[in-house]
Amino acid sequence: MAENASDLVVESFKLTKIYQNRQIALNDVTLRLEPGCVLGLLGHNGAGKTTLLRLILGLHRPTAGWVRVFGGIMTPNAAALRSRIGFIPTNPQFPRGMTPITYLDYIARLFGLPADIRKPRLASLIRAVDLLNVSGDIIDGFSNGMTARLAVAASLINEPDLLIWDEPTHGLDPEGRRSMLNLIKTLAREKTLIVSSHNLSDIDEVCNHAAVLSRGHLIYFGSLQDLKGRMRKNMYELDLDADQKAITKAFNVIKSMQEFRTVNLRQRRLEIRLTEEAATAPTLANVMMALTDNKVNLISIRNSGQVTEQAFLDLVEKEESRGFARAYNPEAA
C-alpha cells in the first residue's frame, strides 16, 4: 500500500472535464493508483474512458479538479513527467514514408535520447517486438498486427514507468490478441499500467484493479476480485441427469418462480440467479422440490460467481435505473 500521496503513481480529486460549456465528458473522478496496479478501465462509448486518459496524460486541461502523476501536478506543459509514461492511442497513426528503425529513432530523439543509448535500445525493442525482418520496410503496408507492435515499441522507447494503453488489441486477430495479452502480463511484472479494453475477457485475463465509467462518473473503483465478487452470492450453476423432456418441464417449472431474475437452460446444466430480495435457501429449496417432482437428479451445484463482464453490466444497469437519487443521496453513490 502507498503510504503517502508522494507514492501513488496517479490520483485524481474531483476530475471535470466539460467541453464547450456543452458536452460534460467526465465528472467528479477520484481515484488513486499505487505502483504494480494493472488496471482495467471499463466502460461503453462515450462513458469517458479516453478523456480520462487523456487528462492523466495533460493532453487536456481539467475544467475543474486535478491529477498528479508520480506527485506532480500534471498538465500541457509538464513534458519531464509525461516522459515517464509509455502510450498507447487507439488505432495509431504513423508518419508516411518511414521505416520502425527510423521512427522509433524519431521518436527517440524527441525524448532527448542520445545516440550511443536510442540507438541499441531501438534495435532490442525491434527484436522484441518481432519486427526484425521488415525493420527497414515503409510502415504504410504494415498489417494491423504489425502496426500495434510498432506501437507497443514506441511506447517503450522512453523506458517509462507508467504505461497507458488504450484498447491495444482492437483490430487485432486472435493470434496477436494472445501476443499483446501475453506482453502486458510481462509487463505488469515491473510497470504500472492503465489498460483501455472493450474486451472484457481481456481486462478479466490481465488486470487485478478495475474502474468503470458510466456517463463521465467513476460507479466502481478497487480490485477486479470484487467487482466479480459484488453479485457472486445470487448466481449458481445445476448440473442435472435425467432425459431433456424431463429437464425441460422442469426447468419450464423453475422459470415461472418469482425468485429469480434470469433461469437458462444449457442441455443438461441450468443457470439461475435470484433477484437481490430472494431468500437463498428457501428459494433454492423450491428448485431442488421443482427437480425432485420432475423426476431429475441434481448431480451438482455450485455458487458460479461472474465473469467481469456480467459484474460491469450489473453495476452499469444498476447506476442507470438510480438517475436522479444519486442528486439526493449522494454516500448511496
Second form
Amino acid sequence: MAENASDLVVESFKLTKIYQNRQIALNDVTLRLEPGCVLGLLGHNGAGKTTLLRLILGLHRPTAGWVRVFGGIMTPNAAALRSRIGFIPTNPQFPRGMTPITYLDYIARLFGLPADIRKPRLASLIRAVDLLNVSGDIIDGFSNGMTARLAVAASLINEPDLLIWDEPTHGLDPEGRRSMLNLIKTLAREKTLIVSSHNLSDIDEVCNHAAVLSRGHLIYFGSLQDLKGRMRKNMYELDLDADQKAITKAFNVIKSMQEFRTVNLRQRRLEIRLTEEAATAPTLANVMMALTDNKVNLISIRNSGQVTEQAFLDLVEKEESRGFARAYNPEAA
Amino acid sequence: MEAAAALPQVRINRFLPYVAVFQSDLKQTLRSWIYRLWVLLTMSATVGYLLYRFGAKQVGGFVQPAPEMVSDLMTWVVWGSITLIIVITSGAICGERGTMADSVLCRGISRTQYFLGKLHSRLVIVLGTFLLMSTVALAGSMFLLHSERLSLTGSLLAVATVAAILTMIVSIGVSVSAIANTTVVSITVVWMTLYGLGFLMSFLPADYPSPDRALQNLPNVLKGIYDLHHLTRLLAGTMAISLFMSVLGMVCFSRKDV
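Switch from the form predicted alone to the form predicted in complex with its partner chain and print that structure.
Whole complex next, starting from this chain.
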C-alpha cells in the first residue's frame, strides 16, 4: 500500500468531464493507482474509458475534480509528468510521410532525449517489434499489425514508469494478440499499466486490478479477484453425460439438498449455486455422490463465478437495476 | 538507495520538443502542394514582371522607376497571395487534429512548446519566402534596370514594413488555427478578421498607420522618402497585434481538449 499521495502513480478525485454542457462523459471518478498495479479498464462503448485516459494524459481538461500523476497535477502543459508515460491510442495515427526510424526519432525528440540516447534506443526497439525489414518504408502503407507494433515501440521509447494502452489488441490477429499479451505480462513486472479493452479475457489474463465504468460512472474499482469473487460467488456449471431420464433423476436429488440457493438444469448442463453458509467441498462431494448413484458421468466442472466477463456484466446490470437509487450514494456522502 | 544512486541519469534537453515540432513542421510545409503553389506563383510573377520590364526598357525604351516596380511586387505578395498565406497558416494546428493528440501532445511536450514550434515554423516559411522574393526583386531592379533612385535604407525599411504585415497575418492565422476545430472554420475566421480589421482601420485618421496606407506609401519609402516615426508606429502596432494574437492563441490552446 502507498503510504502517502506522492507514492501513488495515478490519483483522481471527483473527476468529472462534461463536453460543452451537452454530454456527461465522466462523472465523479475517484481512484488511486499504486506502483506495480496492472489496471484493466472495463466498460461498454461510450462508458468513458477513453475520456478517463485522456484526462490522465492531460489531453483533456477536467470540468471538475483533478487527476494527479506521480504526485503532480496533470495539465495540458505538464510535459515533465507526461515524459514518464507511454501511451498507445485505440487507432494510432501517424504523421504522413514518415518511416519507423524518422517517426521514433521524432517521438524521442518530443521527450527531449539527446541523440546519443535516442538513436540506440530506437534501433533496439525497431528490432524488438520486428520492423527491421521495413524500417525505411513509409508508415502510410503499413498493416494494422505493423502500426500496432510501431505504436508499442513509440510508447516504450522514453522508458516510461506508467503505460497507458487503449485497446492494445484491437485489430490484431491471434498471433499478434498473443504477443501483445505476453509483452504486457513482461512489462507488468516492472511498470504500472492501465489497459483498456473490450476483450475481457485479455483483461482477465494480464490485469490484477479492474475499474468498471458505466455511463461515465465508476461502479467498481479494486482487485480483479474481488470483482470475480463477489459476483456469482459459489456458482458452478457441470456438463453431464447420461440419458436425460437419469440426469433428471440426479437433478431432483440435488435440488432437494439444503445447501443450494439455486439449481437449474439446461439439457445436459447443471448450474448450481451454493448458499453463503455451505461448505464447498462436502457439498460438491454430495453432488458427485448423487451423480454416481444415478449413473451420470461428469464431463467437466467449472466455477462460473471466476469469469470476468460474467462478473462485469452482472455489475453493470446491477448498477442499471438500481434506478433512481443511484442518486444517493451513502459511501460518497 | 545505492541502486538508485547507481542508475544513470538521462539528460533531458528541454528545448528538443520545440525544435522537433519546428523542424518537422518546416519539412512538412515545404513539401506541401499549397506552399509549392505559392512559391511558384510568387516567383513566376516576380521574375516574369522583372523580365517584362527589362524587355520593355531594352526594346521600347519604356522605363518604369525601380521603386514603383519593387513596390508593385511587394504589394502583390501581400494582396495577391494573401489567400494562400492564410491557407498555409490557418491549418497549422487544427489541420492536424488526428495525429496531434495521438502522436505528439501525449508525449513529453507542453502545449506552449507545440504552439511556438508551429508559429515559428510558419513565420520562417512565409517570411523566408518573402525575403527571398524581395531580394530577387531588389537585385533584379538594381542590376537589370540600373535604377539609381532606389535607396538601400528605404529598401530595407520597405522590406521590414511588409515583413511586419506578414508577421501579423501569420500570427493571426496560426492563433485562430489553435482555437478553431476545423481548417475551414479557421480560414473563414482569419479572412473575416483580416478584412474586418482592414475595413475598420480605413476609417482611422490619416496620421494613424494602417497596413493599407503603408503599402500605398511603399514607392516613396523605397526612394528613401519616409517618416521614421510613422513607420516605427506601424511596426510597433503590427508587432503588438502579432504578440497579442500569439498569446491569445497560446492561452486558448493550453486550455483546449484535443
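Here the structure is a predicted model, which means the values were calculated and not measured. Numbering follows the first chain given and starts at 1. Under this definition, the rigid core comprises the largest set of C-alpha atoms superposing within 1.5 Å between the forms.
- Can a Cα shift of no less than 2 Å be assigned to residue 188 between the two forms, given superposition on the rigid core? It does not, since the residue 188 C-alpha is displaced less than 2 Å between the two forms after the core fit.
- Query: Comparing between the two forms on the rigid core: C-alpha of residue 282 shifted by 2 Å or more?
  - Reply: After core superposition, the displacement of the residue 282 C-alpha between the two forms reaches the 2 Å mark, so yes.
- Message: Is the shift of residue 259 between the two forms large enough to count as movement, that is, does its C-alpha move by 2 Å or more after the core is superposed?
- Response: Comparing the forms between the two forms, which are aligned on their rigid core, residue 259 does shift its C-alpha by 2 Å or more.
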